[in-house]
Ligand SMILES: Cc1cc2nc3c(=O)[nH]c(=O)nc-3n(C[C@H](O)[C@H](O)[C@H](O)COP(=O)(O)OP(=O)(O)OC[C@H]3O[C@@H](n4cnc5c(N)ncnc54)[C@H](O)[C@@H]3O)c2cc1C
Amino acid sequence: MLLRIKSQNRQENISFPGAVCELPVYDLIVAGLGTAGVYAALTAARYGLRVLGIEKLNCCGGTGTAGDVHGYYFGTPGGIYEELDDKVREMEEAGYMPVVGLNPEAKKFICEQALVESGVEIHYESRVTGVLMEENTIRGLCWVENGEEKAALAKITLDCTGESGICEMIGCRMERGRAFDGQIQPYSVVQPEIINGLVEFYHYLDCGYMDALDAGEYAKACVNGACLPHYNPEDYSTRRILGISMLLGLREGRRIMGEETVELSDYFKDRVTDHPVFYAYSNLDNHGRDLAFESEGLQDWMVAASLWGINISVPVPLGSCIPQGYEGILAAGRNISIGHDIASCVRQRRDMQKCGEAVGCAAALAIQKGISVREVPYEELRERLLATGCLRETDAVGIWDIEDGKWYRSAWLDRAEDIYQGLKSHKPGIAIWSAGRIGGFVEQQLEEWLSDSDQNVARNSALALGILGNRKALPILRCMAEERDPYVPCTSRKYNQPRGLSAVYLLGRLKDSEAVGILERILETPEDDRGQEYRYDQFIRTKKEYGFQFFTHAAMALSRIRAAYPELEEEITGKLKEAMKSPFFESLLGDTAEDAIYIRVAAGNMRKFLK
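Form predicted on its own: structure of the chain on its own:
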């Protein structure tokens, strides 16, 4: 067997120099023993496979250990991760340092103990340097450990590196960030500290943007995050800082192009897999503050309908973990084949742990049967996943809403009278989206409701019609934008959008040439709030940030109108250039406030685009 090496540092494939017959042989190699990798390796080993785990850090577990993330944000229960979490709690009850949530140090120990007891061979402080290949089939890996080059063969290799490092080496097709500018979601830094004798992690702060593929930028981000004023209080009388987490909280990175891809647009149209291996459950937890640059579908959801905080349950197929065109390799974790729009949901730790278990189980089945992972019988895989709780029928729910501090199962509305009452309420988003889903007879009702005596009904009907692409909504949308309608719905638990901002977005979506003057005036005076007070939340905190929202949405709306009407190109281009030189825009680029990095980066990206 003639093997060739593919790596980042070699421009061409070269023959493997050693004797292949002398290399150790494993059933499975797991590259990256983080959030997904631990459970992939553990699952495969429990099925009797010989497993090698390669990890660049000196511990396993990922963000839940080295990242000091104590708790969970949504995701679904069930699966072998719960077994390990229970053991962590038992350690705490036996006298280990008590914390809020799960103790990261205890979880390091429990994860490592589980791997060792199951027979996984762990290699810490090791970096993969190359991939052994035969044609398009991955046969093993090369890595450096303690300055020594090593290599091993395997029947299947798992890429659990978070940034698809193994898949990138072999030339897999990749995606990263959003379509507009390639920007990924912000990263966070966690600072564990002791407050009143209990380890807390209250200081979990979004720190801005950075490229995790750039080692220098990553190192700088670690230093900058640790130096933020938020992490350096003047008064330490009641707080004892334990340090800064060694692993940054990365929400998004490089994703493979898989045999199947989970897309938000498909989810919206109910085009989902009927062969899930796990479910992701969360809201579209996008931490960005520049929604004007996101896709139309995401803006329909978050800006027009204010549905940021509404949770969805997303079925994920095994095909999203199989890189296109290659054999002998699977991916697990946030690097699987998911679109940017839905990646903010399909990334929660509970679900990524389940992803690892599902992929480990699929690899075990393929190896035991001597077949390709593409040929793994779904029913048999499903039965194994149901047995551990990794896959649960109860996870296949619709949407969820919050009221009075409790969660209720909700469904999209399908009757005109229910939609009317929803549009009339203080939480109109479900009704707006339901009307957009139904269209047809409801669209005719919405047109009639534009004249309703209840202003909420009339204006929310215009938002629903805007999502449907119905231009009869334009007169009211123009009115809302001109007034900068300050009404903020309560549909979402936070990150609701002022109705005037929703209207600005929809005027651009509908490419309304008659709204050009209104949008240009917003560009000129973006901080004009007409004497109204906005309700701030976690993401939008100041009048300037609201001005930034109106400015960016107006600019993007004008750019859409410019593309549709060539005769307006000169006028709109001139106005956009003037806006890029305005004192307000210059203040965005030069703002040095702690939170200003978000708008600085977004403003810079917008200037590049609008040139």
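Predicted model, so just to flag it, every value in this text is computed and none were measured. Positions refer to the first chain, counted from 1. We call the rigid core whatever largest set of C-alpha positions still superposes within 1.5 Å between the two forms. First, how it differs from the form predicted in complex with the named molecule.
Comparing the forms between these two forms, the C-alpha position of Val190 differs by 2 angstroms or more, with the core used for superposition.
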Given for the second form:
Amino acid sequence: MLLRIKSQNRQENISFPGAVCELPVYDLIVAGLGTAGVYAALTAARYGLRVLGIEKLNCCGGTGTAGDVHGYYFGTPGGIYEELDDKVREMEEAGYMPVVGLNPEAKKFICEQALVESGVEIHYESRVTGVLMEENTIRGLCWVENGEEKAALAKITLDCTGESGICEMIGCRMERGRAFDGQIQPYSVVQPEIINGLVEFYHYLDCGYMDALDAGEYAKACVNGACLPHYNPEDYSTRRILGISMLLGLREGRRIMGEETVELSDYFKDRVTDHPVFYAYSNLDNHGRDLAFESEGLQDWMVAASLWGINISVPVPLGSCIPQGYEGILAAGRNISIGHDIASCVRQRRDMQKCGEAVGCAAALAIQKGISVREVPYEELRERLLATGCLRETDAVGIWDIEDGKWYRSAWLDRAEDIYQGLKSHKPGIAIWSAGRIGGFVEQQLEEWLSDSDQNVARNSALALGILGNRKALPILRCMAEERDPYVPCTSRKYNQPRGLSAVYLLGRLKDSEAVGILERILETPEDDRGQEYRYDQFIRTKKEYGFQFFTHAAMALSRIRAAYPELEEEITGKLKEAMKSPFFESLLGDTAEDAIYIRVAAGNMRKFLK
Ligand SMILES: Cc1cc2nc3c(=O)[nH]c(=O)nc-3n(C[C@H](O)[C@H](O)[C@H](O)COP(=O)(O)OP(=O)(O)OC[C@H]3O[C@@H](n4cnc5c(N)ncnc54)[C@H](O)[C@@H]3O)c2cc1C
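The structure above corresponds to the form predicted on its own; please give the structure of the form predicted in complex with the named molecule next.
What follows is the whole complex; the chain from before opens it.
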């Protein structure tokens, strides 16, 4: 047997030094007793498996407890987590400190109690340091506990470390971040505070970007984030800050490449799995505000149609929890095989708890039947998951929208008349997207509506045609970009995009060489809002941010046009270089306002990648 050890950025294979036959043997080892890991371990143990849980902290629950992210943001109900949450609420009613969401201390206790009662052997303050492997089969783990190296064998090992720490050690294929610059979503240093007798958890300022598996970056991120003025008020007399959370707030990290991958592009084409083990439910909650660097699919949704606030239900198959090419290992949590674009939806706590339950259940079935996890019969797994509510068929349906503070199930439109009325309204996003989905007969109508006397219809039709790749939209899009059309739709509850910005993005997407002059002028004067009444909302809050958005979108549009027209390469490259030496761009790089961290970091990345 071969022991593969990874220590800070170094990977080497050494033979296991001890007597393998003397190692303790478990059915299942769960690495990371966090949001997903707790429910994976609990489910497997309740099916009668001998389970070992290894957690580097001194408690379980991960980001939802030690990370102080104790509120739920969407996700679907059902599953065994509800049983534990009810017990937490009972403790709160019996006098535990009330919090927004669920009290993390009570949740730590309830989770631990449930694990112990079901027979899970917990090892806290134990950090996984190596993987026992026989060829491509994972046979167990090594970890350090109280300064001592330990090891154990298992039939199946689960990577529930959030960051794919175990899969990384075995050399599993990984993905991280977006295509443009590999960036993941911003991290946060979380700081709980008591306000009006209630523990609030809102202090998670987006602190920039970092790579959690790079020890140096991790350390710097902890210190830099915690040192931000936001977290260090001059006067503490009016604020009851409880400290900095034990876990850094990591929204995204390395994701395994699984047997199946859930991708946003497939979701858009209704190519979703027909064998889900749970549904994830949320909006595409991307915290990044440098949307110009995201994929075209994500920008179609967020920038062209302003659909940030629309919630979607995403079916997740077991295959996305099975690392390609390896036996005896599964992943659960935010590190499963999901593309970056849709990972901003498939990460909410309720759903990650369900992911843990589904994977724990699949592992139990595989072990009980003596088969590989790849051979687990879906019908049997489904029956078990339906029984606990982890899988609910009612979660399968459609998209969700908000009106007057209430969520309701919505649908894409399929009649030209409904699309026309939608385009005319101040909530045009659903109509824009519906028209883009249908294409065909509506495309012709959209072309006619370009000359509609109603400006909303004409301009929103241009956005829909832009998504469809129809170049007849170009004259209106150029006009909207030139004017920096300040109209902001009300499609989403926040993150709606000024229409001028949507137009700039689409000019690049359509590779419009005639728009080069307009785009270059935007680079020269990005903050010029033409004296128009601009409605600042939560996405763009200052004039600097306004300039940043126009600047980055114009630069990316030009770089797309440059790629399509070699004869324009020299001119556009010259303009981009000039723009990145401009006082405006320098001011982005030097912006010290903490709200503008994302601007500073994004500008730095842009300089690296847009040469
Ligand atoms: C700042 C922030 C705010 C968020 N807000 C919300 C929200 O409001 N609502 C919502 O529903 N979701 C929210 N989320 C998303 C959600 O909290 C996470 O996606 C989810 O908790 C991730 O679960 P996980 O099991 O993958 O990881 P985690 O819960 O982080 O669990 C990973 C566990 O593995 C352990 N571990 C890691 N490495 C090792 C090792 N080598 N050895 C042993 N143990 C190890 C860790 O200590 C941890 O306990 C937020 C996330 C962040 C970061």
